[in-house]
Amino acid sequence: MHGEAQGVTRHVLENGLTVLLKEVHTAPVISWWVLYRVGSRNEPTGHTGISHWVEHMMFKGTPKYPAGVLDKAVDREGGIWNAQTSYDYTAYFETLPASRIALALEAEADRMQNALFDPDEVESERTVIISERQGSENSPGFWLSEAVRATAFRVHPYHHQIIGDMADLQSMTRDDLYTHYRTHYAPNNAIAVAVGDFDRDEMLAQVEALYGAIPTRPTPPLFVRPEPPQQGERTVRVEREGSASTIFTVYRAPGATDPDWFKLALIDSVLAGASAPGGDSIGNKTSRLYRALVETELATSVGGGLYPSVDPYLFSFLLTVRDGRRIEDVQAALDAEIDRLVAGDLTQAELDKAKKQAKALFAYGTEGVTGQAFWLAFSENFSGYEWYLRYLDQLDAVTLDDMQDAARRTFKRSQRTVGWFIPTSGQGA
């Protein structure tokens, strides 16, 4: 099989790895993404976490790379590599010198078949990954998150932290651990990409020679539970030591594929200012939420945010209550506000700025292969790189009825969930 546009190539090996490829020219480094179609979206309780704690195992070595050599043969080359535990995927990379990413070929082929998953590292692995989350469990926003997630979404996985419960943390065992990677891990359920400073033919030659005769595997059974209908609004409070009371509300929202995604992406713009797929942003300040809540001196940030998901997921809004004010307040300004705007004043003049701002964003998520390669892999997963090569056009495409259409879709009070922090101890509110 084989496809191309602007400049991407699409290859479907023999046993069912899809390739996609970009030479990109402006420096001489290539990116090289492996990524697997699991993530926390696919664990049930009592394995919260595997998709990370199997991440973290792929690092722990091979018979060919035993544990620590490649960490060391890609800092030598000068290279990065680092891996990523998502809702959706589970996805590893390496940006090196093009002259040396033969290396990164052939370490992503060799830990697709045959990482270790010794006990005593699993052991040892098991205190880092705590850590971990005891790390995140420092700061207020991960409770208020967890909590708010999990009141949002009662049946369907995307409930749980991507780094898992802690009981399950402590209970997980080897062989879970080592089932989750054989089931998972195989050709046909990956995704491999190179963008970079290579020529095409040989790149997939290249490819071809180390992951072609990977063996398919029978295709996983995903574990995936619809969330069913939300009957009402749902509130949930952390109270904790703390010094800044926080705002967490979500409304439930489609996935990356739905129509509505990309008039609620250019609506997340003009509400909470613009950010770009990849996490490139510009200031908010004109935003308005900005206006209502932070120069009002009621809030101290507002941010709000739509992730592109394969499972309809959450737009939200997170917002730091200012010192002296109460959290109440600060709340009914963020409803008036987006009640506002399901009213129906929305402005041309507001959807114009809100596209221009996504093409100065996507120009500058276009200047670097590591993210170009990610942003390929990572649309591939849900729906196809297409998504993202024609981005702009979807956005462009987009009316200022479309926004007002989704708006009123979207942010229903019975499809919310409010979450508060207020903490326990402090001068906070």
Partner chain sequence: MILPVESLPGPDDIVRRELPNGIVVLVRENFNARSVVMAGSLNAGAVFDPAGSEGLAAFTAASLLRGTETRDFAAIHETLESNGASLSISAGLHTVGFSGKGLAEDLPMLLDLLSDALRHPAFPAEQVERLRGQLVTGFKIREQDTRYMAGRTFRELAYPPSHPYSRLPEGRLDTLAALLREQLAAFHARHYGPRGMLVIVVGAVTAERVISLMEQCFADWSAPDQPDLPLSPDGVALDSTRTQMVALPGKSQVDLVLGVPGPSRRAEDWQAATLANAVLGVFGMYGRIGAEVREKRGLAYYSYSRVDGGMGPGPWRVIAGVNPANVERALDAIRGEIRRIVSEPVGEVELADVKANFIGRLPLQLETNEGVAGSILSMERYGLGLDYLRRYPTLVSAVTPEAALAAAQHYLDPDVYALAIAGPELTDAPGAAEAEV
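Just the form predicted in complex with the partner chain so far, so send over the form predicted alone.
Only a single chain is listed, so you will not see partners or other molecules.
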């Protein structure tokens, strides 16, 4: 199969592997991504964190490339490589000089089939991942985020952290991990993307030669339980050692394919400053919430976020309460700003600025071949790569009325979860 839009061609090999190719000849480099359609969203209780742990195991070697060999090989060629696990996917990438991209193609084809999962390496990584979680637990924000998400999602697997619950990290076995790998790491459950300095026909021939013979596997039985309707505001308090009170308020938000998503992305820019997947952001000192909460010395920091997810997720606000201020007063000030927006207090100047900021952030994230390849793979996973290609057009089409309608549908107190972190020592509330 073959399709094309804005220089991107889409192919599906006979074994089900989706391949996206885009020639970019501005520099002699190529980025190669392989994204698997499995993330923490697909993990049942007892196996939370398994997608992230399997990602770690993929760096522990195959018979062809024992542990550490690819690290040195990629370094030797002047490339970079890494991986990431998120709610809806697990992905691996290499960006290399164009003349050496065969190393990346061969490495990912090999890892798709032959990862070792040596029992000693599994136990070593158990220690590493538990330490990673324990490191996060030193942050009050981690505990608050975990509690709020577990409260906001009672059924859907978005309720647990990507790293997983400690009980599961302590009990999962090597067989659990290997079964997850053999179930989900298959060509018909993967999206492969190349962006860079290559000839499309030659690249496709290379991909077919290396990946075309990898056997198709049964379609993975993805574990997803829809979240039932929320029946009223939910609240949660976390009380433990810390230095500052923190507010984490989340509203239910639509998935990335919902028409409201782009409207809410611009609202996020107006309220809290533009942000993007992967944690990229630009300064937010001209945002409404910064001016209303930080400049007035109610809070020391404020941020917001809207993630383009497969299933409906969350629109979030995170605030650190300034010393000497009551957390109730800061929450009230946040609510007043949201109420003001819902009432229709948006201006064309704010919409224009939000579009400008969102476009700039999108451009920063896609100026190189690595970012472009990521966005193509990322959007193909939940909608089709055209979601990425139409991103700026979708932003441009949003009007003030659109934003206000979306705000009224989204910012209902009955559809939110309010989380407070209360320090049990220090100078917080």
